[in-house]
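Given as structure tokens, the chain that follows is alone and in the form predicted on its own.
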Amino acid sequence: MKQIIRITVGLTISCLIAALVMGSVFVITDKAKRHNEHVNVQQTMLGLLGYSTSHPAPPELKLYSIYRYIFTDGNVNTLGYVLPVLKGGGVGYQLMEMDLDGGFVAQHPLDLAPEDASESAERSAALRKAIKPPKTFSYADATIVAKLGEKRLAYLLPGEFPGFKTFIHVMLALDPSFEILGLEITEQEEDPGLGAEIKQDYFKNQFKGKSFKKIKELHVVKEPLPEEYKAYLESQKGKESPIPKAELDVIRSRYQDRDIYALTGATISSKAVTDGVKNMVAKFAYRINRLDKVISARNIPAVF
């Protein structure tokens, strides 16, 4: 009987232990997995606005998030946005909630850092201090405002659409008149060698430089790829081309206005981003311009 228990009893400081080790170990990777994850984000975003090591970003370039959460309370659903604000001659967070139409419903202070308002777990903390019960929320996307001093620079916008086959993720930049500066596909599952080939430049550079006139009425046209135009877009990735650039200017001017040509055996694919970007940019202009609206109306300190 003695002999059971210790066996028992070593049995369970063994698995004790080893939770110990294993929870431990968890711990390490998965802070280290999110690190990396945030500086290959950063690293997309920065790309996007055509920094790189060799032309680094100034240091007066700084990025905030906006985070926009759906409320609902009963049958009646409002719109939460996180917004980074001065607070103490540094940043702070505040909640503003609109309602569908962009009218404003409520402002409310957010008990959130800096340093941990990237984290969900730490917003959705700092939302329930705020917002009492029977009203709940979800989270909907996030919004980057790129600023350079005092300019706006650029939105970036994380998104997701369905594809051919499973979702499309993506990251798009957009200057503050909406024309897009940059297309990048940040996950994807298309077949290989057909709709996978959404990723190569000479397909999402097509997007780069397209007005928010053009983006409204984008389309996708099954035609051969013209090889001048392809050697350009394959050419915009920060670097030198080897094309001269007076001829860089008239390539760019003669396909600036065209719509999207679709990847070889890969329509359906081609159209999932054509139609994935054209919506994203459309429903950011209108949330934005509603934003800025209400922002500017109430006086509040936003810092983007």
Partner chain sequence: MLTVSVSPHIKSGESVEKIMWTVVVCLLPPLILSVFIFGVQTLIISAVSVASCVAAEAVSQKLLHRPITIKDGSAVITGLLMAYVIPPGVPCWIPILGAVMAIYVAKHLLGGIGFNIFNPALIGRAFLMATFPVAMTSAWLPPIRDAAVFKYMGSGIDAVSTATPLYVLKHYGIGALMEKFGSMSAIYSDFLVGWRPGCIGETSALLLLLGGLFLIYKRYITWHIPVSVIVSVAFFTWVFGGEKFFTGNPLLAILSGGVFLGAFFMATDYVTSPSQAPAKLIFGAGIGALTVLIRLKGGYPEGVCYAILLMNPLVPALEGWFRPKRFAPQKGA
Contents of the next structure:
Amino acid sequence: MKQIIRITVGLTISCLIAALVMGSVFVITDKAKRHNEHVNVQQTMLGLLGYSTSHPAPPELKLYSIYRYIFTDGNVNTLGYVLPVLKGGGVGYQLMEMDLDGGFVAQHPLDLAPEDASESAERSAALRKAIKPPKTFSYADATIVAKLGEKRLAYLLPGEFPGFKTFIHVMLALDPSFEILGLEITEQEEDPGLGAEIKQDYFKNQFKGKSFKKIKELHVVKEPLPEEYKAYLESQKGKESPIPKAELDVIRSRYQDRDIYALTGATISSKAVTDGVKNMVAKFAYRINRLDKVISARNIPAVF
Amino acid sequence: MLTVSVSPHIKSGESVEKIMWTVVVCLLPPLILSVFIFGVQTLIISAVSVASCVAAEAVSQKLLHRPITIKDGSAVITGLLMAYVIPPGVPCWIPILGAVMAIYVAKHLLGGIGFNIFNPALIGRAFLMATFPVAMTSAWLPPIRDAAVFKYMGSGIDAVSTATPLYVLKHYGIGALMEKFGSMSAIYSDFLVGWRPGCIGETSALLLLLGGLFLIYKRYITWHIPVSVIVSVAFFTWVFGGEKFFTGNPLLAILSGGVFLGAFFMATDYVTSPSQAPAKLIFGAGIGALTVLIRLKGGYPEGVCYAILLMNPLVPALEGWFRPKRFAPQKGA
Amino acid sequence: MNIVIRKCLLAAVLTVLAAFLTTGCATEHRFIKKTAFKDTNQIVIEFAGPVDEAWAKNPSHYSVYEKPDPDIKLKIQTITLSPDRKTVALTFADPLNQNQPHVLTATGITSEGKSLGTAILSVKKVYLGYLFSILIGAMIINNFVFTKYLGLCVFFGTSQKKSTAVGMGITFTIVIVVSAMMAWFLYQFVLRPYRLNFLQIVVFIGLVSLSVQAVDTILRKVNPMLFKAFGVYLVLVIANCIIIAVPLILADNEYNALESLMLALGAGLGFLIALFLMSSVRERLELARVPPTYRGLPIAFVVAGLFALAFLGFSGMSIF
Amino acid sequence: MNDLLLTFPKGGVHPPERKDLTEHSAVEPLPIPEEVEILLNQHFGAPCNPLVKKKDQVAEGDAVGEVDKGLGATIHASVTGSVKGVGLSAHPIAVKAPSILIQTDPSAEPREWQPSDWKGLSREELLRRIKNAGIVGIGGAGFPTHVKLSPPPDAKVDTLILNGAECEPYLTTDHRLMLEHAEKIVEGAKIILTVLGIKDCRIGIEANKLDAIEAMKTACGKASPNGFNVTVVPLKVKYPQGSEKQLIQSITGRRVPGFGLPFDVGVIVQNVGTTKAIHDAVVLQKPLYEKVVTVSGRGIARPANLMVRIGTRISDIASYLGGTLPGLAKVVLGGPMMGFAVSTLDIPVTKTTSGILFLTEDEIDARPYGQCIRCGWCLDACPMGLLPNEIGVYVEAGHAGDTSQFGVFECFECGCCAYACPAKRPLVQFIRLAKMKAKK
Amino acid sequence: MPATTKTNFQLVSNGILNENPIFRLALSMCPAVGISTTVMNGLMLGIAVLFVQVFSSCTIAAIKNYIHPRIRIPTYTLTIATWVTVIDLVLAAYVPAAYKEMGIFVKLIVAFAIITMRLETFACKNTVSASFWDGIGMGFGFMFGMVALGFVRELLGMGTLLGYDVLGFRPLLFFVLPAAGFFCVGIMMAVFNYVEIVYNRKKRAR
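Return the structure block for the form predicted together with the partner chain; the form predicted on its own was the one displayed.
After this comes the whole thing, all chains and molecules, with the earlier chain placed first.
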């Protein structure tokens, strides 16, 4: 009996100590983790917008996130946008509910601090306070609007779609006329040497500069990538390039409206990325127009 | 001086060398045809493959202090088969690396001929697939006779821009294939003769069939494995290959890809196939099922090679399950 | 020994069957029997009785959207009605993304002039198929040993003899199913709601030890013969990283209970298959003239590498 | 035609027959040699004790050795002469074995044996005559015939099978015997049937001996039925058709269980040569001291079928037939599939010697053997359904002790596996090793 | 129980050579096959294991007198799991990119037989400092193995080292595949065996 007590006490104490250690480490590291993640995402975005350490972003560049939710009340679905708005000189958040045809439904203030907005748990908590119980919500996606001063510089769309093996996660940058500014593959597990080549410059930079019109009918062609085009694609990112600038422009104009050249031996991955991007752009363009309409009609003080 | 040895004192005239060299002879016609279909480089690739396999065999046996048996022809077969399952447009030094993997690692490290678990030629090919995925999946050449037809999709810039029929079938459907060949009967006849893009030695169903039948006639192989592979490929394609169940095209399925090469020459490799008839039938049916599975659902348009590789490790277990019926088993055993 | 194995297999099969049966019961609308994807751009609706042609052929009676995008209705190109007026096929202008569940709303269904109200249905890939694909995926296509390289210590340690391998595989399958399900419940109802994710390693390893202990105790009491056969492997199970990897994967992917069960079962059976194949091969290698420096583990690794090369044939495969 | 004949279902090979060397040469008696060495250990069972001493005079047919107890058969002097001594001589299996050396008396007249009617003799008397004549199974291991003909009372024997298959290549002794002494063989069969108290006898003959089949059929027809039912069964040409268990299965479809004997399935098998010897023993009361031996192969000047006295040295036979030819590589006692290779020609003929083969290099295959390629041909060849390839691999890897799982003890070393093996692996040797190791 | 008599140096070299956890003891091989595709991965996981091993060894050595023998193994498991969690959290927070590369393997350190084994056979019988050095040895041994594998595979597979382009082309893509992990470990083990055989032969000759 005495032994059992000793064992129990010993185990309890060691568990407590372990929990204490882990708990404190969690508390210490959690902030750093979030910060680092945030920085990481930020860097990807800035990279897509053409900024780098040698060419830093101007201070007036601001990134605002819009989160889209789907509300369900019985059989009725509505869209809920968590929008950054002007609030007492700073930035606050507001929930705007829209019906499926783009009509305005309701508008709720949200108790959400800007620094917490990127946390899904915090947002859920705020949303739970704002909407009444029979209505449920589920997260759909996020969009980031980059603003330089008063001007919208770009939209940044994180997204994912099924690739050859697993889901491919990307970040897409569009200019206000929905021309592609850049594509970054953030996560993929395609075959090394084949599908994994989608993260190579010569593939993903093909998307750069495609106009909205072209994107709608973008195809994948199973043809070898022309040498000069490949050289051009790899010369991006502000690196010194052996090709003179004038020639680059010639090449760009020559291939501007061409389809996407498939990766050799990885047509499926190439097609997956192309279709995924096409889809993302089409949906986004449709939604942002409706959202803008409602915002201007209702005079919502959105910051983006 | 009289020799004293244990009975029997006479032996059949068959020998490993005789078997192997007969297989080599049976394998030669498709190679000769491939020179006419794709050009001389197929001959060069095959020669490099055979030479490097033989060299690898000699070096491995030297390194491992074993008697050198390159004359028995098994390395020649490995070399030929490996060359037969690579596209004709690859650089000709590629088989050298495959030979090292096939002969040294897959065969001699495991104890030499008789102990390899996997078919060495196919291991060589799988290794090349993993190492040079781009070349191995895209270096197809159009048949010389009507090259222009096979330049797939738009304006090809270099010669390496065609696609195998199975690839076209998988991604563009039968319509696209018909467009290339003209009519269904043209597809069948061209596939039978071998006038289509594909690996070096797999295109001519007819020549492979003749070679295989000769081997069966010589009793070097039995009908079980080839028939069960071909029948199960046809059956599973028929069931699952179409838009609805039971609407697939079994004839096209067995004529395309490497079904005949695999069925007659690779799946029947003595070492890596079971020796009892029921086990052979199961083995062959497994290969056929996996082939169709990979073709229809997998990441590659063709699956014969991987199907055989995947069935190979099952052979020891199959042999354990299907042993010959003992004439007079010991009681209680 | 054989009876033991057969019993275990039977139990496993029954479990799977039960799981499948319970999933197949969910019905959505009494008049609509089935909805399913067909081809790349079709959705097929099967009704219990004949519907009126005028109703069925009017595209405005249907609305279809991908679940996360209720605002974007998909454009219906043509509608075909089968001769018996029980099956409607909607053909869409663009290929459907069949990985996403689609929501189909059919307003005012009329049959023989009678209005039957509105139905909102979810069209998705066959769930049984999805479950099955998880099972097959974990078992063969993404075999934990040959394509995810987990559980190798135990894999190489117990694959020398076929009997050992099968015993280990079965024991492992049982333990992994038990512990993965426990871990799933704990994760879904305790760790995640209370944001204690960071404790998952401790909790999962504790659960694994617990389930090993539990299986040990139960087996010893209920079936001493079974215990004799498999008891020795129980100790080894805990050193197998698959057993801790599966709950972690479950936690990462937010699988539901059935999917978790399938994954755990698939992982266990996959390990069993890998062990069986490897052991039958190694029994033969025992007799082979392997070079002395390679004898034992090194050659086993080389063979496992060859296995992995062969399993590359499954890469990119999706069954459903 | 060949396919319709009876045969055993599994295994077997078809080696080149090479019977044409001797099948048409009638049996000719070998002149009595100057000296004979009669081995005391000629066959299955315990070795005999000599009944004679040095310098004793013996006559043709006198008993010179007897078994005290246990299994065995009496041996007799094959020539008239004087005993030179009891010493050691070369033995085909055990390198040296005790033997009686007899110096022939060249002046002695050959002994005459008068026939007598055997009908009406009791079963015991018949058996006694067979035993006294020292008859053993001269086709195979030399199992004492009187023992074989006295099955345990609970065994229900209903069929006698005469083995005239002679499936081994080269050998033509049974063939010639059946041609030349068909009636005696049928008569012998009747004696055996009488001893066993049954009526049915089938004579199994391979279809490559059509003339023998005809002769036997005629003899069967001629012999008055007496209620006996003696028939000839042509058999498919396939080795080892003459093996006891295979023969029983071919003719009756019955399967002798593992480690069982033919009477377990109600069958007694006798070689046709033995049957003729039984006839001689009962009718003429002549002991077994001479037998027909096929001397064949490309290594001998004149292949022939000879009537040879037991104890004659092979060298004497060879010199009678014109000596050996260059290129001789191997001398085999018995058939090429199961016989024993000997290292010297100074070996005497025993009761079980059915052939002496002088094989040249091109007849034997002396190429070195390689690794097993798992072709499985040995599995197809094995009539017992064993796994010779696995046994070979196990033995080579030093795991001979684990081979009993493959039924290694059921193997009767017919040699089909080794004959069929394309890698020339000495599978029979491996199996013998395995048997030795696995016993321990 | 006797404490070890080896010097610290011997303890460390023992872990790296004689009892190398990957190639000699053949323990904790999953990561050796799975993520030894680059030197960086090997290094990072090696560091993680080093920390877990050292901390766990020291912890156990420090509290060895208070552990009830009945709950020895649960205590080890708890200790290891705690330290693994700590390392996991730290890596996730400060080196997210490398952490993502290593995936599930950091968490799987908890199931490494090598760590439990060292606790059971060494740390619970020896002083804190000896355990520290033993942990360092084992950790470095593991790291050495991982880095060696990573070196071969990264160089041959990608033509790079630590992410820097060394060869300028990709020699054999095969080496970044899982199959190659098996081969590399197998061949490395054979090399260790070969060295041992040659060494023993020389010793005997002397």
